[in-house]
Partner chain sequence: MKTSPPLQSQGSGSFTGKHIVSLNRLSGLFFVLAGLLLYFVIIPAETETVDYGWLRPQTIPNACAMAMTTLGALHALIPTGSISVKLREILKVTFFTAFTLLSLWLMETFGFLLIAPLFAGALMLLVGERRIGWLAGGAIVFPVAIWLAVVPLLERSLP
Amino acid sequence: MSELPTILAGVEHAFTLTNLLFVVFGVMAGQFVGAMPGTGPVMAMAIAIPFTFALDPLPAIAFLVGVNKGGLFGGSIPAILINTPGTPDAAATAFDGHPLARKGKPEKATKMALFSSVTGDTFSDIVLITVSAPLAALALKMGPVEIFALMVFAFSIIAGLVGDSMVKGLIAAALGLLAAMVGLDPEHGTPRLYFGHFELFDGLPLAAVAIGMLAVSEILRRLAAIGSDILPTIVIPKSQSKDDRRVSWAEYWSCRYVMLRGAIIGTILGAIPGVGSTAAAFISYASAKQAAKDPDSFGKGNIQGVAATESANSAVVGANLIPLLTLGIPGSVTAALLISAFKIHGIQPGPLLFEQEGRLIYGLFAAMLMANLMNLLLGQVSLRLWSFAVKAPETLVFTSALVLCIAGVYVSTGGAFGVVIMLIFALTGYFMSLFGYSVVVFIIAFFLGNKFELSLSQTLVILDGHPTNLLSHPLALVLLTCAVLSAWWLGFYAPRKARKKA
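Since we only have the sequence so far, can you give its structure as a single chain, in the form predicted alone?
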């Protein structure tokens, strides 16, 4: 546990002009890319990571967190205005947000999305601040066997919940682990799978793989879909009523239980690796509709539908950092990108983080709360600006993003070799998505590969080749049992039950 002077030093470190400016810039950039369909905060974070090399750790990571927070709200803008979600998280927001806009209340809908997004985000940040340090202290008592079992459990959940099927999820995870094996063996230092390219001795570049699979593959897909006519990225309806342009306190307060339920759902699902904000948004929307007195009004412009989805998907942001900071396990793609940012600055996420980098962590907590406030203020001021920004032509948006990807990877890897790796994994990500294999599972497995392999080697040494020695590790047994049960439930029972119901 961190002492009070460390906490105060971290908070003082956060409230500096430099850090504030990077938080503001991150939120602005996140809102902008979130409002651009096909880009989103994941792509923006992947592009921005190489450009944070020269920064101190706190401004760099606070900037990336600001991009993530702003991007989740920004994705709701095109979802509400013309029924085109800027991010997958905002898909459920369009159910009621767009009907509200068609009724002449676009500003009311976008402002409700902003208020509920900040509410859910702040709730999860408070949970993160109060829960993460005790969990880190508990995690310090976990040995290699328990960590290995925990990672197996995490992979079973991720493979089952993300993607079309458990089998495809496991195949994607296996491919990610295979990619992580490129380079030197973490146990013996033996080079593997480098095919004569000594640039791969340190493994595949994190930035090249992440940007290639997450950003460039999506850019290529969107560019390939552009027809002969040059169209704006989004067409905004011009007829807007001057009435009902604000959300009154009474309307906000009437949604308090919906937002609280959404924040709790998002926080719980965000703390589970691999579930993600999209699932949280749809589950929250379904629960709000089920609990409503007038469920038929949902889908026709009910403001509670907007509040339910935005509070849930934004609550995932803070909760994703719980397994990352306490166990070193990313809960989502954005959390996996944050791990690479930590490693760039020589910081290893995990249970020792609070003991070794307490000032940085509590500075980050303060910066996250600061980002929520900036998200609220900047969102209200710039809603009109973001609405007009999405009118930019598709060709301009995606070609500019592709140039930024190439430049960022070239700088981060020190040459054109990294750009080649990026393009290879861009094609890999494109074809994986085409055939229904989850890129998210691949990325998370790739980031965890070295740690997973090292934990496996240590576990085999500790058990001395005798499975019965697991009896002396009851927590590991519980986690492995949960992994088997989750694989059975998500891979066989739930899909078969769904088929019977259909």
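Owing to the predicted nature of the structure, the values given are computational and were not obtained by experimental measurement. Residue numbers count along the first chain shown, from 1. In this text, rigid core is short for the largest set of C-alphas that superpose within 1.5 Å between two forms. What changes on going to the form predicted in complex with its partner chain:
With the core held fixed, F25 shows a CA shift below 2 Å between these two forms. For A60, the Cα coordinates differ by under 2 angstroms between these two forms after the core has been superposed. D294: CA moves less than 2 Å between these two forms after rigid-core fitting.
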Given for the second form:
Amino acid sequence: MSELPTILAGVEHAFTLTNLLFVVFGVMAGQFVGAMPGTGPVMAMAIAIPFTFALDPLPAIAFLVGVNKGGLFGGSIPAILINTPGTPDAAATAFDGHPLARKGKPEKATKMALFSSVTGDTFSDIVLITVSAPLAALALKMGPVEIFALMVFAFSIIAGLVGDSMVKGLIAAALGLLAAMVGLDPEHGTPRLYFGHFELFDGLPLAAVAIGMLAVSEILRRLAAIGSDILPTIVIPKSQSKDDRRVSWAEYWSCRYVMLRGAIIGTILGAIPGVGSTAAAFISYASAKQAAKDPDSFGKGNIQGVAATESANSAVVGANLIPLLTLGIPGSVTAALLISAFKIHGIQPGPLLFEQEGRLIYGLFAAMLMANLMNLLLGQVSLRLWSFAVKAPETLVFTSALVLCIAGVYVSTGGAFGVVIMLIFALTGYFMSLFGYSVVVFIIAFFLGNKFELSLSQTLVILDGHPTNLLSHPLALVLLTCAVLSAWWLGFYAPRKARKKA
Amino acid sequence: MKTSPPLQSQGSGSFTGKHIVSLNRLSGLFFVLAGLLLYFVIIPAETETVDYGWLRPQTIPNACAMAMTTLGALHALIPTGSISVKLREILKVTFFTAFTLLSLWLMETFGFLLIAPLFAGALMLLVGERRIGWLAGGAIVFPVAIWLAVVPLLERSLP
Amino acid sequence: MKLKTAFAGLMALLMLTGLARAEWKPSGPVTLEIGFDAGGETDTLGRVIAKEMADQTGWTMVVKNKPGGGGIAMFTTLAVAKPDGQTIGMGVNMPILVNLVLRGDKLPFKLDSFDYLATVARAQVALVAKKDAPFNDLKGLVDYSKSHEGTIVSFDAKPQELLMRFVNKQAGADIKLISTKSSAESIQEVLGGHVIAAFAAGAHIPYLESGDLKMIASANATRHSYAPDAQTVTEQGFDIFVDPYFFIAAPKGLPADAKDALAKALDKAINSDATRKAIVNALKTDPSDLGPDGTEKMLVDGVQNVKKLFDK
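Okay, that one was the form predicted alone. Can I see the form predicted in complex with its partner chain too?
Below is the whole assembly, all chains and molecules, this chain first.
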């Protein structure tokens, strides 16, 4: 931190009215598009990028950072209000957020999501700003073998979310992994399981599968469940006390450990490219549930579940910039979009970035903090707006959501093919949940499948196929041991104990 | 992990007691067959092989297929967990999916701007909405707003 | 709003050119299909070029993403589009060539299914190692591998793997290869000491400047402008190279005047300041438009080269 003048210049550079306006506009656009079922933060970014071509670097990046942060919070809104998450990380938000909304407390749930999202985001931004260089150096030590071990560990923690049948959960995971195998294999680049459709060379489109399984299947189910009385989508009791509409300081403060843990998990997984926000969100949720005194209340509208998820997945966003700025490695799809935007504006991530573009980078940091503040302020408005919108009848809300999903997937996958995939997976997801095969486990395995196969392949080459060579990778050994322990604890010990109690 | 207690029946058209357990077993059997089909037919036919490397393109798909068969068999023998099958809802959901597919095909042929409002309107009528104001909102205002936002404003294409 | 101004521009142009001479112009919007997802390098460059073209010619340009298989999905539909000059597509040669060579019988198009219009730029592929690596050239790497019972090199695209296997075969080097998702990840493995050397396409340049990495070879047919001293793989005794080009094509059977007008408009757009800036920023190289004939030759020669990579 010897470059104080650079920092000050950067901050000064950032705090202009133009930049503030671009941040505000970005956050607004992100929150709006992110909140639409069927679109989500990735699409908000992809659409926003061409609009920044004509801008100067700092306002362009400030705008995109705004879209990214706004979109991430926006994504939690449909998950909470109508149980239609557009991305897997928002799926964990819906676990407790939606039951809260069904109890007539949509504003409380979305507010908690907003506060914990901004908390986690700010935490990881501060980590990024203060210690990104040493963290990046540490992350470099994580080679393919260590990443592989980390993924196994992540899978083992998520095993705690399988539900009431371990066998069914494992089948769902195998199915999700199999779906991830469609397309080119990562080691040899040969196509497989594409059934003559060249669109599938790159694998099943992530957005189509996630939106189909998580959102459309729920939309179809809810449409089918509409009876002779058409109700508003969310019924808010007329005489609702003020406490049920807001998050009190005491409630916020009671979530402090949950949020801190979420923020730390998110920051670590964000700094290590490859595992991503899906794993962060679920690991944080699973560990909050395990650590809680009343784990049974999770999934039924426990506000801590919302706090755990949102703080973790938002913390990933800031921390993703650590490998992004120092090495040019995207930790997520949105980070990959951000890199290409950086490049368009002549910012080359890498070792010389802070030296050559110091003023710009500190400007970016200032813009990020600005965006967090704007997210907090504007979020208050937009969550009220959406909470009001879901007072409309179910018929209107779910029909419109379906039309949106069709349009959104059509645009993001570039054609009707993606929409067909979306519908196939909507039906698959519906039947899976009928028969008690966890859709969420499927989605996690599907999203992590490619990276898992790639790092397994890299690991086998590095170890030359001999497990004994693992001995020269102590960190990987520790992680694998933890994985075995947590799989035993979460998969067998804890459920058995819970059953005995019941 | 012993057998789960039979579920209560849920509303009209649900399966009850014993049927639930057999359906649950049946889902295991489904994965046994799916796994075998994948392992012996689909994966060999749809995977190009290579002759070097530790991890071949078919390694993990085959492992998944085998896991499905084994776990499915285990589940068919000792079913665990619960299921909630409502026949009426299944029929409705399947119908809505088919209806959406048909509308998608019509959109590709006649354009989003023409078909999306018809699709939304028909769907709302099907689920019982009769109030003209809400119908107009869902069938006209909303689809047209989406089209306006995507095509002229964002310069992206819809069918 | 843009549509409106573009439309006004088109009308103005129609009047002007109508008075001057009958030059080919599209009778509607020209669609540039991108064989990759929104937000990637190809998408970025395509959108800049389309914008420049629209500004320079007054035509209405529409950009559409058709991702899948490194461009295969897009070229599949492009091959059967109407050759009226109103549908053109942008992709990268390597995935097309690799698939034509490996599974040409399964692809619904051949090289001669298209009329070629332009190349946009060539990606700079280099083999790099950490600055303190105990070798400075390819031969040194081969010797290092031999004396250490094999070593590991990372790559991010199939042709790079094949090139290294070619070297392995010729020199008996026993170099093992690990696949990564991007040049940046490949470089991360080198910097972290997990592999001894890596292939990278542009992302390595800042590390050369900072002195963290050194360049072992250029994997292209020629040396790179930023590192004129680093010899190509061919110069170092292995008769093989990879030349990834971004190129633009149209369905076969374009009228001669349309092909000419499109090629001219593309050339002008590719060499404009805005596009140059985008190319330099995204790929760390200069624009290089080989023109219609040069583009076709590049692809035809490319097939031979890729066959050699696959040892076919």
